[in-house]
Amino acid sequence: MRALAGTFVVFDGPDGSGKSTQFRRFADAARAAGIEVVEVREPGGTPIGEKMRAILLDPANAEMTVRTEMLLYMASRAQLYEQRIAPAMASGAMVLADRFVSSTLAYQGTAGGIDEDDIVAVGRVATGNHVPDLTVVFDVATEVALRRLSPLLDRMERKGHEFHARVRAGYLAQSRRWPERYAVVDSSTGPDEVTASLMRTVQSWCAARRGAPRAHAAPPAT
């Protein structure tokens, strides 16, 4: 855990993947190990970002285009990175984010049809050309994930099975494209089993990274 001080870690995955439970457990474990943790969520995390979140997730805004979605998510992200993420990392805290650019790539990119490299380019503008150290994707079969969702669905959760299946495929494609800064955890089992798998996965990532310089600059788009 102590190797994570000063890093930027993202938990992501399809709706219903169980990442929120693991987010809470991981943050608590990091604090117990003596690490300062700054928690942020997307969209939102700042007063301005929370206003954008309300617009993005409101089921009444059904006419919103995918490109508008993408740009609003990025605007919220730009505010979050400058106001909270960058200062926290500079102070030596671990930033733990509930979603980041990886979500936009999966939802508005793979599932929504916007070119992945266009999203990467806008993400560089939004974050000053910085990327997370580690993105943990919680992976679960779409059928299982949808059964876990609350009946009070927000606008994104209402998009149906085919859409969410593409979202899952998008996350897995990202993990193959950037294996050095992505890790996939099977979240189809019970919460305790997922937590144990998460801890092993992060430990392996830290061991592989030990001794290598940390760089937050985004790699060239391919």
Second form
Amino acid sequence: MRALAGTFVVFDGPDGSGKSTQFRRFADAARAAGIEVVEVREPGGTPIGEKMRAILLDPANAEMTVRTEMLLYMASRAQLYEQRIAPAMASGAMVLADRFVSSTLAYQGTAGGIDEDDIVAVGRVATGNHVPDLTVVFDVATEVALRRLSPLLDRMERKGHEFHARVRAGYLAQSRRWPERYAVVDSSTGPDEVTASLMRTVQSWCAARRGAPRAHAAPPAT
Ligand code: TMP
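Shown: the form predicted alone; wanted: the form predicted together with ligand TMP:
Next comes the full complex, this chain leading.
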């Protein structure tokens, strides 16, 4: 855990992946280990961003185009980055973000049809080119994820099974494209098993980052 001090970690995944429960537990565990943690969530996380969140998730805005959606998510992110993330990083805290550019790549990119490299380029503008050290993707079958949602669906959650299956595929594609800064955690099981798997995954990532053998690696043959 201590190795996470000063890093920028994102928890992400499809709606219903259980990431928010794990986010809470992980932030508590990091603080218990003596790390200063700054938690942020997207869209929102600043007074201006929360107003954009309300527009983005309001089911009354059904006519919103995917490009508008993408730019609004990025605008919320730009405000969050400058107002909260950059100062936290400068102070040496660990930043733990509930969603980031990875969400835009999955929802407006893979699922929404906007070119991935265009999103990466706009993301660079929004974040001053700052890429998270680690993005943890919580992965679960779409049928299971959608069953977990409360019946009061927001505008994004209403997009249906096929859209959400593409969102899931988008996250998995990102983890294949950038394996050194993505990790996938199976979140189809109960919350305690997911937490155990998350802790092992993060430990393994920290070990790999230090150049030490990965936690799950076989001992060297002698
Ligand atoms: P939340 O429910 O985790 O707070 O996320 C809000 C919704 O916004 C969720 O359905 C995912 C979606 N979203 C995008 O479509 N693109 C983005 O860039 C972000 C940050 C969220």
